[in-house]
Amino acid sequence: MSTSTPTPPTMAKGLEGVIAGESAICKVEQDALIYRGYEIADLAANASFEEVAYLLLKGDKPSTSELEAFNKILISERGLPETVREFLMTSGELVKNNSAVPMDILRTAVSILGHLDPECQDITPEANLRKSIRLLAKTPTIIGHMQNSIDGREFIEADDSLSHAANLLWMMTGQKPTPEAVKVMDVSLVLYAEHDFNASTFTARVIAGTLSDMHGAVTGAIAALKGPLHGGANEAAMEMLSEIRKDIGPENDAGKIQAWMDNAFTTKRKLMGFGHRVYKNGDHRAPILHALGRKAAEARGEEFVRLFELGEAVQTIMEEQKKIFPNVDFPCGMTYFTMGIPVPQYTPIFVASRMSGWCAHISEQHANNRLIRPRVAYTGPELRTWNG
């Protein structure tokens, strides 16, 4: 009787190229990004963020009546418990004292919401859907109150007449956004809503795979998204462009831009907003957001057009000399800056969008669960004895 030797597990650093599970939510390919059967350019051109959130959470495009009911629930759930509001009142001081950044505040606020949600420990599909909607609705309120605290203003309350994107801008600034600004924000939320097993979504699914609760899984996802190699890349990309502008001066001198980039290449500096683990020939979302952002810059004035021209020069050098293309975070940084959004809030705004994708994945993991437990390639010492 012969016995077969088990095939050793395959090792891939960073799990690159590894298929770690199945999902009906999103398909990421070289030539397409698809949410539940709909391509991203189609959604960006024709669907609102609320419609996309419904699609991700419930699986199908909503009818007119279904969307109306969904929006009604979203609007009704925007308010925050007093305990969370009290915490957010302290966020300005926490940020100003350099002990926290906005993503930390948002992470803690979501964790507190878990303590106060009566269905927190219930991971049935029905409870998960209700919690998903509550989290999606409350995230812009958290971001808005946080920014109000940082700015030293009274909390601005949600406006029930405004969409998800418009209300987010209103609560952060206290100014009713223009239709053009709302369109840019809405499309950016659509573009950021979902992206299969990215780092934060995979984190959420690993946590959900232990049968932990949705609030806990989302809290972990926020912590993962904070990093500059993931969601924080949009902030880092804008900070990089600001550094280039400071170093070369206000004019986009081609020679100075090339010299700055040559130095970055020589010193092996990581240039944020470029490259992608999956997209080797360019991120499908980047040109969509770039076009909208540049249009907004042209409406605002020469200063903002020059920012986009600088970004375009950097992008051209990266593409021609390194064959590396921008991901969506590169135009996002320039676009949000043009809209007057504080740089530290770029990644929290990402959360206001990706919450829909995270919650869809958490619910999917709970519904068809298997504990996610990979192996490791041990690189430590050979076997030795303690008293040897």
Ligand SMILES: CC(C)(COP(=O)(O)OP(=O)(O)OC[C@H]1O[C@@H](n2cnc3c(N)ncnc32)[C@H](O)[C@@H]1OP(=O)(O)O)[C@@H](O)C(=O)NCCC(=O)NCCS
The other form holds:
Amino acid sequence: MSTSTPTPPTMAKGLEGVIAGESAICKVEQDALIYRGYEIADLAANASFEEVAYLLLKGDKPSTSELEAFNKILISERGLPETVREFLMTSGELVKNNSAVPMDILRTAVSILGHLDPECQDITPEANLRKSIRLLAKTPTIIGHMQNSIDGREFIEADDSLSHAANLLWMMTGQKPTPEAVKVMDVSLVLYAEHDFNASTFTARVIAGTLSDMHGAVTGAIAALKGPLHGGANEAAMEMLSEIRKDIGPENDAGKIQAWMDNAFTTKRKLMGFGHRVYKNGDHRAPILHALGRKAAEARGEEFVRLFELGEAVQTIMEEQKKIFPNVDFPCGMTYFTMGIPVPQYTPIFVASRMSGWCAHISEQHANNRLIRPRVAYTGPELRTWNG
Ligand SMILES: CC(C)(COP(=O)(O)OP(=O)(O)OC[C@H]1O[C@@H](n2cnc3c(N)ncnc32)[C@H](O)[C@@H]1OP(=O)(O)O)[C@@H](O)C(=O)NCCC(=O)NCCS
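Could the form predicted together with the named molecule be given as well, to go with the form predicted on its own?
First the chain shown before, then all remaining chains and molecules of the complex.
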């Protein structure tokens, strides 16, 4: 066999800085985060999550009647097949036995949905759009039923009068959320909806690039999002703040916080919810969610304000001493905690939003496909012979 295949000239560890494809969905730059032409602060202030999902999936913002029709289908698709419901009934036990975390349960439930979706193998644009809507609609139901099972209660069924954000909170808790809580959740979903070639979306595109199906691609994306260097960071950030609180006690003593941070720096500990591959000078989404979360904390009471003050002290030290800025997962952890959401559901909620971006990318990949297959710089042994 010829050995003359040319070796690629450069290697970028972690694909840093590599342009691995084209997309019309999202632009992530230090100077702006843009979904299909709209800047993130504009969307967070003026668009609902449903409008953003429509924008991502269809390319343009919906008219009033288009949004109405979209919402109607979304709401009608919230129910789960019996097989998935039966699986979710066991999820409380799986979590209690530590044999699964909610992201694993969600991944399996989405995978089962693929078996039961009549269009699973159909990757035409029309079928992909219908499947995107089904996946988007069913994800909060999976999260809600899973949480009900963990809490040892009957499933709370979807409420057709509620938005994506409000219904998610309703199904998890059985309590009708306040308009303020719905607003915070809705904005967090808008902020989480899309982020170009991040690890989970790239995973989804690699899978879709083999002409595999949407449910399979999304299942892989959920596995990628779970990790603490990616979506799992919102849970990890809150766990880190809880650890700091335990170590320093109930007061936000500046000296103790500085000592905790000094120790983290000395031991080269990675602080969760900080840093980003693209945003080296700050994440556009973080201050938006921080402001909303802090307002919620002020309304909720002193304990929650103290949590935000602790987060702010940690952030100041990171920025001043390391020039490393918080990403969206840092304020998200504090915000979801303030809303009373169980920590292991923070990343599943991220999925309830990012599903829109993933599905848009999978459809875009299928519509203009080329197999994604990079090269590797081989570092193994020199050629040797088995019998030699
Ligand atoms: C997001 C992340 C994976 C990006 O990784 P990356 O682009 O490979 O960044 P690098 O690891 O090259 O970081 C550059 C430097 O900053 C440091 N750094 C980056 N993020 C850091 C963090 N959260 N805490 C402490 N130091 C950090 C690195 O240790 C490295 O320092 P060095 O040059 O002395 O080795 C990384 O910042 C991280 O692990 N953050 C914590 C997890 C997180 O919040 N993930 C959510 C991302 S949205």
